[in-house]
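Below you'll find only one chain, the form predicted on its own, shown as structure tokens.
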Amino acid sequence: MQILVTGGAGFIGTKLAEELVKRGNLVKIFDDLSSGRISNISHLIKTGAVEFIKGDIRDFSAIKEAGSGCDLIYHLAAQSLVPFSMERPDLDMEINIKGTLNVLMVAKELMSKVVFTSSSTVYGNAVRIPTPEDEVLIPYSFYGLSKMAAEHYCRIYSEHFNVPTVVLRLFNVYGPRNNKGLMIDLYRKLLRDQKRLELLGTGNQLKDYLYIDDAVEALMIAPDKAICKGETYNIGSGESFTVFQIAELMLEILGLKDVEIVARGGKAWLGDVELTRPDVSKAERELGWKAKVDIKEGLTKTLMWFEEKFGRIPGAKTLH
């Protein structure tokens, strides 16, 4: 099968493309390289099974050309930073809403199936914890708002135009090759100072963290197992940890002692949702998917990659 992956040079897209190639598919990667890197996929291009197309998700004709011959489109391309969305809601809207609409218009013409990666941010400050998919969506950031709107475009394209779509609401995906987020922030701070670790916000933010391999497995399963009529699925571990707990576990894995952990206080950033814990029973029931990698195993693998990429923290034990 020939498959298009928008945003395929990014953190999740790269891992997805690797898995698709491993299972015998031909893959087209469409990315503007604003956050993705060509170095992430150069090894895949060399295999001959992956074609890279540099393009902007807001350019309909470029997506249409890239999608030619593809039966399945994974739409991962997005503006994914909550703080940026609060500064530039106009760009966030153009990329996340118009970009998704372009993908759906192309899918309609090509009769392709679409797997759309949404986000836990669509819930905002959810009332029900754990949060099921039928929770009322009241986004707390423009990023969450744009993802919510894009979800509805997927649903309406399925209902009215018979475009097969499935929406995966990903929670905080982490792992090797991720160059943003809590864990890399903490690692870089420890590289600078092994005695004091400052946390953004109160440190009590309680969130679900999903290892990259589990996220990709959900993406692989969804197009075959879902009915593909705009259904939404929570894709998370089903467990939540505070920033303090992540920091303490990281120090334990690294063997670092006598590190003072200090919370800066206040909000980590404008638009940040401080509590996420999904109800993941629907994905388990309908897709047969459940996260397998626990937080300690996933964090250890991530720290091994950080050590290799950025160097060992002075005083920390070697993980390799």
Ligand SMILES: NC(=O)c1ccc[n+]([C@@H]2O[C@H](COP(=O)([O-])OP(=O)(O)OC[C@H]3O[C@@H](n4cnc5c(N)ncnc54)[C@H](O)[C@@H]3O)[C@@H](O)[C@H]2O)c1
Second form
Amino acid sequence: MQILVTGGAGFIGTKLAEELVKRGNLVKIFDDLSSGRISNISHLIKTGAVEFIKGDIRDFSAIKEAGSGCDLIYHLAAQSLVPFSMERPDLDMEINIKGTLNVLMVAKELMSKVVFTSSSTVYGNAVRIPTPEDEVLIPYSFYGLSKMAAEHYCRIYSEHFNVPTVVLRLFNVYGPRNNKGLMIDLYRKLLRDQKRLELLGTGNQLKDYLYIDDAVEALMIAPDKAICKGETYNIGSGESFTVFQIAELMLEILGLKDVEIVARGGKAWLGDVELTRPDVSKAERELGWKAKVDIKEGLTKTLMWFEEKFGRIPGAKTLH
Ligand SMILES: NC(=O)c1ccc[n+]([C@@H]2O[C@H](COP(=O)([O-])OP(=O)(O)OC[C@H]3O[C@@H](n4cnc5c(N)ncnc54)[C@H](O)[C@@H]3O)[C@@H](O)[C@H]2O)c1
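Could you drop in the structure for the form predicted in complex with this ligand? We only have the form predicted on its own so far.
And the full complex, kicking off with our chain again.
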């Protein structure tokens, strides 16, 4: 099968493209390389099974051309940072809403299926914990708002134009190649200072962390198992940890004993949702998907990648 992956040079897209190729598919990657890297996918391009197309998701004709011959579109290309969305809501809207609409317009012409990567941020500060998919959506950031709008575009394209769509609400995805978020922030700080580790916010933010392989497995399963009428699924581990707990576990894995963990206090960043814990039973029931990798195993693999990429933290155990 020929498959289009928008945002395929990014963190999740690269791993997804790898898996699609492994399972015998031909993949077109469409990405403007604003945060993705060609070095992430050069090994895939070399196989001949992946074609790279540099383009902007806001450019309808460019996506239309890239999509030709594709029965399935994974739409991952996005402005993916909450803080950036608070600084530039205009760009966030253009990329995340108009970009998704462009993908759906192309899918309508081609009658191809769309898998859309939404986010836990659509819930905002959810009232129901664990949070089921039918919770009222009150996003707390422009990023959450643009993802929510894009979700509805998917649903309406399914309802009125029979474009098959499925929406996966991903929680915090981490793993090798992750170049943003809590874990890389802590690793970089430890590289600079092995005595004091500063946490953003109170340290008590309690969030769901999902290992990349589990996220990609959900993406692989969804187009076949979901009804594809704009259905939404929570894709998280179902287990939440505080920032303090993640920092402590990281120090334990690295064998670093004399590090003082200090919380800076206040809000980590504008628009941050401090408590996420999804109800993941719908994905288990309807997709037959459940996260398999526990936090210690996932974090160890992530730290091994950081060690390879950024070097070993002085005084830390070698993980390789
Ligand atoms: N990583 C997470 O924890 C997480 C959680 C929830 C949802 N998501 C969503 O999953 C998707 C993938 O996330 P990721 O972590 O791999 O992010 P990422 O930033 O690594 O990947 C996004 C990719 O989109 C590309 N891109 C950005 N703007 C573009 C544009 N205008 N035109 C074409 N390409 C463009 C970037 O270059 C990048 O390669 C995104 O839609 C993101 O919002 C991620």
